[in-house]
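There is one chain below, alone, in structure tokens, taken in the form predicted on its own.
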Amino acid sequence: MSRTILIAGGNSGIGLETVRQLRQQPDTRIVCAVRNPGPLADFDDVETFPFDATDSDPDLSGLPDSLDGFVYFPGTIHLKPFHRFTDDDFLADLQVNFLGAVRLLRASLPALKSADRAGIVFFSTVAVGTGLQFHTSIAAAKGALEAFSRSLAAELAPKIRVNAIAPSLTDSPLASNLLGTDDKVEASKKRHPLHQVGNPADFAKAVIYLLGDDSRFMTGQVLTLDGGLSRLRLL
């Protein structure tokens, strides 16, 4: 059987390896919404349509009538201490990380109710669960994702599963300037449990069971993805 994944983002780290890892699903028609499509256009079996995540009334004119999946992935990462944070910091990491996600949802939710099952996927943060120094942004506006997450899934049961992904840090673009040096992937490595930190293609794998069948019965959750990092101390 057939089905569209609605991606938001697409273009990069984990996103980019989702979108690789769906065009090996048979069957599947990926539309990505994404202010730019760099390294997408070279994927002439992948659709994209103009989304800006910090626009407040986005054209989504380019939105299939139906969607069996959404996977919402744009992010930000501004870590200082909290007294250097203003309000325009708070409320630009809240515009990303949860109200872009909303807007999207909110149009794509006709399309997505007219399947005849559906699965959504958000990505949090470790942060939200863990208390980490310098994350009082990306956690406030993480930990309203994860809480939107969690009643959407009760509103929306049985017909829509949603659930979210709680990543540690991981080898992308966006985490670049906490991985610029070895010195530094080292060090965080070993803040690690595992000594390693994330790969986007382990990440890529779990939006897939999340989206498919073999999570059927699995909504409201959030899989923490980390290394072992939120739970475990080593002696």
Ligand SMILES: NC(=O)c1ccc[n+]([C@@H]2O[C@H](COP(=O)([O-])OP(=O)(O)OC[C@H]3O[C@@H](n4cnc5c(N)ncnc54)[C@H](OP(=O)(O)O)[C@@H]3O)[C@@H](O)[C@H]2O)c1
Contents of the next structure:
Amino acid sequence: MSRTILIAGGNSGIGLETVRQLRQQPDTRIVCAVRNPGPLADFDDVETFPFDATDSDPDLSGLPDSLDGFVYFPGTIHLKPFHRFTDDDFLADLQVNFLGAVRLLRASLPALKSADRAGIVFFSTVAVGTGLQFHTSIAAAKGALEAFSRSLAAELAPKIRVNAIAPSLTDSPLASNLLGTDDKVEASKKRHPLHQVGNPADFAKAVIYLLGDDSRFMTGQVLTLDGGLSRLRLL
Ligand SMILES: NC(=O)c1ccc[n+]([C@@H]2O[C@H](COP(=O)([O-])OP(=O)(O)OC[C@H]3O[C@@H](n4cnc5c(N)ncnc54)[C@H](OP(=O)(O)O)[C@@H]3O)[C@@H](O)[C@H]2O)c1
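Structure of the form predicted in complex with the ligand (previous: the form predicted on its own):
Now the full complex is given, and it begins with the chain already shown.
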């Protein structure tokens, strides 16, 4: 049986790696909602339509009629001390990380409901469950997304499952400033009990797991993939 997956932001980092892995899955149609196709233009089996998460009234006429999966990748990483964040900074993070997801999902819901069963996956951050310096704005925006995700899981059960993934620092364009030198990479690895930073391929596998039947008993959860950062203290 074929399935259609909508990916918001599949042109970079974890999203692009997820598209690469989904293309290897049998009978999977991939439709990406992106600001610009970028490397997706090289994949003639991947459809794209324009989507900007900050647009309050996006043209979503490119959405498929039926959807088996929905994954939302758009995100930001603005880190600074709380006293330097303005209201506009907080609103900008909420727009991309939370309200963009709300709008795209609202428009996609009829298509998701028309499938026999469907999966939704959001991207949070380890900074929601663990207090990290300079993360007030992104933690608040992703915290809204996590709470939304859990409520939605209750509302859409049993046909539609809703889960989130919470990464810690991961080697993608988003984190390029934080991992821009060998010293920064080594220091970041050392902060993780597993002495690694995140690899987009591991998150792509988690997305595929959450979209598929292997996770059929799981909804309303946040899968934290963080090299042990949030739970372990090494003595
Ligand atoms: N990398 C990390 O360390 C890390 C840690 C915790 C959580 N996360 C979360 O993981 C998710 C994936 O991030 P990533 O690491 O793969 O970063 P990435 O490579 O920078 O990808 C971010 C994606 O978001 C899209 N995006 C940003 N602003 C957008 C907007 N206004 N409208 C539409 N799309 C927009 C980007 O598209 P453009 O190419 O158009 O900009 C890009 O496709 C994000 O939600 C992020 O918050 C990442």
